[in-house]
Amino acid sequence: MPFPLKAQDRTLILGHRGAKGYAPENTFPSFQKALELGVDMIELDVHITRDGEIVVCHDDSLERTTGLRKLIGELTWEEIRKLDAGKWFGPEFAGAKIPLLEEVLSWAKGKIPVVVEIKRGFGEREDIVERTIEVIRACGMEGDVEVISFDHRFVKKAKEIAPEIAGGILYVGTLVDPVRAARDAHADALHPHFAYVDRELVEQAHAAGLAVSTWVVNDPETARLLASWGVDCIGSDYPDRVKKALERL
């Protein structure tokens, strides 16, 4: 199936880091919860370890979610896989691990599309884009993944390596020419923070053949307004709230 951001008859719902409001972000309990809540796709973040493995974690530091005051780029996968990334959220999630991207994509295949945000971690290896594309291809998920980043050079590189994989540019602010920014990165979609979305932006993007996917929307009224403007996808920590709100439209 082609990546399902365009040509939809409704606004899609994306689970931000899984279902971040209900389970420890970027872990299997969070992804499974998002699936149970009926999201259209899940979003996750990736970093690269010292030994070149692509792991699913938002921060470049492990302190917030595991308690270890180390950077991902300083450690090997064998060291990271031993950490507990669940108990910080609640005792019932103790033992949840930081997964490999390969593990999540293998689980998602045939179930749900995945948006992969490539992060730029301090001191990390330079080959994170190449390695991420290798993992996506190895899992046979080229048509069910979108690669996004705040580093638009990452998106451009990913599209040059794998033009068959959808790409999107993340940003917070009002760009002078968002279509030009997307074109410069060879992107297929704009991913602005919701505070910088308006009807004009959506119309401009759609006229240029670009999708608009926004984040992180947890308020039902905001979700309904964005959907009324034709936003293609809304990311949320509480995707069930957004789903319920949009069902009333």
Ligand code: G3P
Given for the second form:
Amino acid sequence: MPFPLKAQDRTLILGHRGAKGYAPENTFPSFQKALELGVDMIELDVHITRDGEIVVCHDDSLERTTGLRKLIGELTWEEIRKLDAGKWFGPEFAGAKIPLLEEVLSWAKGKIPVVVEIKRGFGEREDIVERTIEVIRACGMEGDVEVISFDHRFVKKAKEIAPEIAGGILYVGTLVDPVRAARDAHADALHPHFAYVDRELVEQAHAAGLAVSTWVVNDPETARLLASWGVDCIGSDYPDRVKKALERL
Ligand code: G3P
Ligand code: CA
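What's the form predicted in complex with the named molecule like, now that we've got the form predicted alone?
All chains and molecules follow, beginning with the one already shown.
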């Protein structure tokens, strides 16, 4: 299993929100599709409901994927589980639900490692990190999960509570000192947007024992260039395209 990510003999492929290009993001059809496409790991996003359940959804608002103009933090799990998060993508996906993290991790166990991105949702409870770790531990997935976030304090908190679970810092831009930023959050990996990756960053990270996992790459040429620099993992909405491109390297 690839966590914590180490410099690999090949670049791993991550299915972004499952296989977001082919199925409604962050739902079971999307995760199943990613698995069928042969990804090395899947990525998903989590928020916390009003009653403390960890749900798998990208936005803090339910409007884009379910049509309901409410925030996740305002509703209970009982209310959210009734929503349809599939039909916006296509009628064939009608009935797909917003899953609990627990449901996805139970399904993934023994099948596929999971990158869990903890989102900062407007007005949401502050115990999202603690609750997420509880779910990961309850599912026995500590060794097969990486916790990542744009909120580096979340990563730091996760690593303080659960040093055995891999952690990574997400960012868009060029950090003055990426190794220092990772160390400050006790992170094992950098997760920069691909536009801010170059060979020097990869070398600097590897020399410090950090992995580099980048996103979201849908263009085969870009994927090949990143892989030639030794990037450890590439996230894609169309993981099959990246896989094909890297097979021809
Ligand atoms: O894997 C990182 C990537 O998912 C971050 O961007 O907005 O798709 O969550 P976003
Ligand atoms: Ca994400």
